[in-house]
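So this first bit is one chain, no partners, the form predicted alone, shown in structure tokens.
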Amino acid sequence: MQIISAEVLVSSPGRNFVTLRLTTDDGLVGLGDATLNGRELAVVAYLTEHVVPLLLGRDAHRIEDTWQYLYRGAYWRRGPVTMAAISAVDTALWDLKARAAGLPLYQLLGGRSRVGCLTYGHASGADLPELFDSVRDHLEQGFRAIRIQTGIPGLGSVYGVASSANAAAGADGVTSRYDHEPARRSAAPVEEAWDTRAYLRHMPGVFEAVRNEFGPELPLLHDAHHRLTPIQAAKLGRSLEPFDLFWLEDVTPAENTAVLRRVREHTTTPLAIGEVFNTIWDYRELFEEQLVDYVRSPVTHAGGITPLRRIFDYASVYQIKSGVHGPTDISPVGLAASLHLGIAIPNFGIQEYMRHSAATDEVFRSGVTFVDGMLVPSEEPGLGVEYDDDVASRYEYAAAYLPVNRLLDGSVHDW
């Protein structure tokens, strides 16, 4: 089964996506997600100029060998651009192998370990009444776990809040009050102001109000988005302990994993991290010292299905579970890959889920279903996702950037 064609496809049905399509000499087609939010064209160039020429004529069945060839065979390793490109190749090869076998991909990963993958949705609001409306809307949609993000008094726009001034509009030009895609189409990133002390004062009251309104059973999550120092993160984790969070995510900048020791020693609130990690080496210290509870890396950015399965197996030794990143900057191809892996591994925890736009679902026809708060992968051979070139051609790439964060004195801050 030789690869005879490797195409890098760029489309923007509401937001930008990069897709790798591999075709074999027996007519099979495999897809991989190479989207890197705000840096999409860097991955396009890496794939087109440096990876595609190496794939033509290769045996598509040799998934592990191809992964090692692209990762270990290159002098320059790791990094988000490199790993997104390798991810796309690895995922497309798994798609091809499963299609050749006539089986849904999860069957090649060991079969089902569960009936579906529990998801959490994104509830947000500028104030408590709006937040409560968003929570109710997600519960009505069927979600059984909810991420809570809210406006901060004195700050005009806050990441994760759909009604914020800087929230990006959807594919139809309308900003939903319930969903939020922070990559805004513009010539340069928008800038948001940030006040950590105001945030730390405000959040315990938010979670107290949510618990009083929705009760003790609903799993609640929160994303700090790397904005805190270790001692600030420890303070937040401890202040939220009475409200029994499912997890507190990305409390400090991920580059210095050792600082999580300080957070861990001061709070029992479960910690999730890793959506910006892209190799198993990023996790070694965190796993061996049991400094985190959930792994956030997605298939799309961690080098593909092959290495992410290794990361999860490593995590399972320390009773650490998966919590895969899955907002709309992961295409339906990447989401499907995460679900096939998630339904098979023994240490699945939860899957992030934001609904894609109608335009995205037209370009990527996916067999994934949402039932009783869980996502279930397709039973079609492979990933169960097809790419529609005709529809994709209507949506050309448009520059879009994640925001830049500044403190009130104008200093650039972590985001």
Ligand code: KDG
Contents of the next structure:
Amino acid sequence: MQIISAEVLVSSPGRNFVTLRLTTDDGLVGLGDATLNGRELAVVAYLTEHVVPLLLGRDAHRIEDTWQYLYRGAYWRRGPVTMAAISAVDTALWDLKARAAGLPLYQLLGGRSRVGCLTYGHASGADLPELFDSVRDHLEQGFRAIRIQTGIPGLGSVYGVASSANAAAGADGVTSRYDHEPARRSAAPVEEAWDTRAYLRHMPGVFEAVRNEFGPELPLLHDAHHRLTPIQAAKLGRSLEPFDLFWLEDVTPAENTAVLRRVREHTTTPLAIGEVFNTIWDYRELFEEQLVDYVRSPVTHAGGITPLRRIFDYASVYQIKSGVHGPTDISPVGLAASLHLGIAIPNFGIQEYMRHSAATDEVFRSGVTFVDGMLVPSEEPGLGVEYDDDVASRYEYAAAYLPVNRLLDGSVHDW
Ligand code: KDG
Ligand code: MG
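Would you generate the structure of this protein in the form predicted together with 2-keto-3-deoxygluconate (KDG), following the form predicted alone above?
Now the full complex is given, and it begins with the chain already shown.
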């Protein structure tokens, strides 16, 4: 099973996606997701210039060796661009191996450990009535766990709130009411204003209102988008304890994970982190000191299925579970890969799920199903996703960025 072609495909059905397609001499095709939101073309160049030439002629069965060759062999390790590129190769090789075996990919990862992967959806609103409508919408769709994000009094557009002016402006003609993370196509990022004190004052009341309206059982999550100092994070975690969150995500910036010791000292609210991590080494201190409860890394940004399986096994030693990143900038290929892994591992926790636009689903025909709040991978051989070149060619790449966050005095802030 020799690789005879490696194509880097870019399409923009509602938002930009980068996909690697490997073809073997026996006519099999494997797909991998290489999408890095707002930096897509950097990964295209990394793959095209430095990886594709190394793949041609290689034995597609040698997944581990190819991973080590691309990671250790490059000397320049880690980083989101490198790891998104390696992820795509690794995922495409697993897709190929499973197609060659005639089995859905999860069978090669140890087989099914559960009937499906429980998901959480994104409810949001500028104010409480809008937020409640959004929660009801998600419950009607079948979600059984919900992330809660709201506008903050005194601030304008807030990232993660679907009705925010910037989100609406970026919707770019994609009209699904569930497309809650628009591409924000523009030559430069939009800028949003942020006030941490206003946020910390506002959030406990929001969760109290949601619990009063929807009861004690519904699992609720919240994402702080890396915006807090350790002591602010500790304060938020403690103030939300009465509302029994499933998790509080990304409370502090990712660069200095040791600060989570301080957060842990002060709160029993469970913590999730890792959507911007790239390797198993990013988790070492967090796991060994049990500073987190859920691992957010997706297949797409952690170097693929091979290293993510290793991360989850390492996490399991410390009773830490998966909670994989699944916004719409993870393509249906990346989502399918996460689900094949999620259905197989012993320590699955929850899977984030934002629905892709109809246009995205036309380009990537995926056999994934959503049943009773759970996502279930396809029973087709491989990942169970096919890429439609004709449809993809209708959607040209256009620059799109995540927003930049500034404090009210104009300073650039984390988010
Ligand atoms: O590309 C980054 C976004 O997908 C990210 O901001 C979304 O924080 C996010 C989440 O939890 O889905
Ligand atoms: Mg997040």
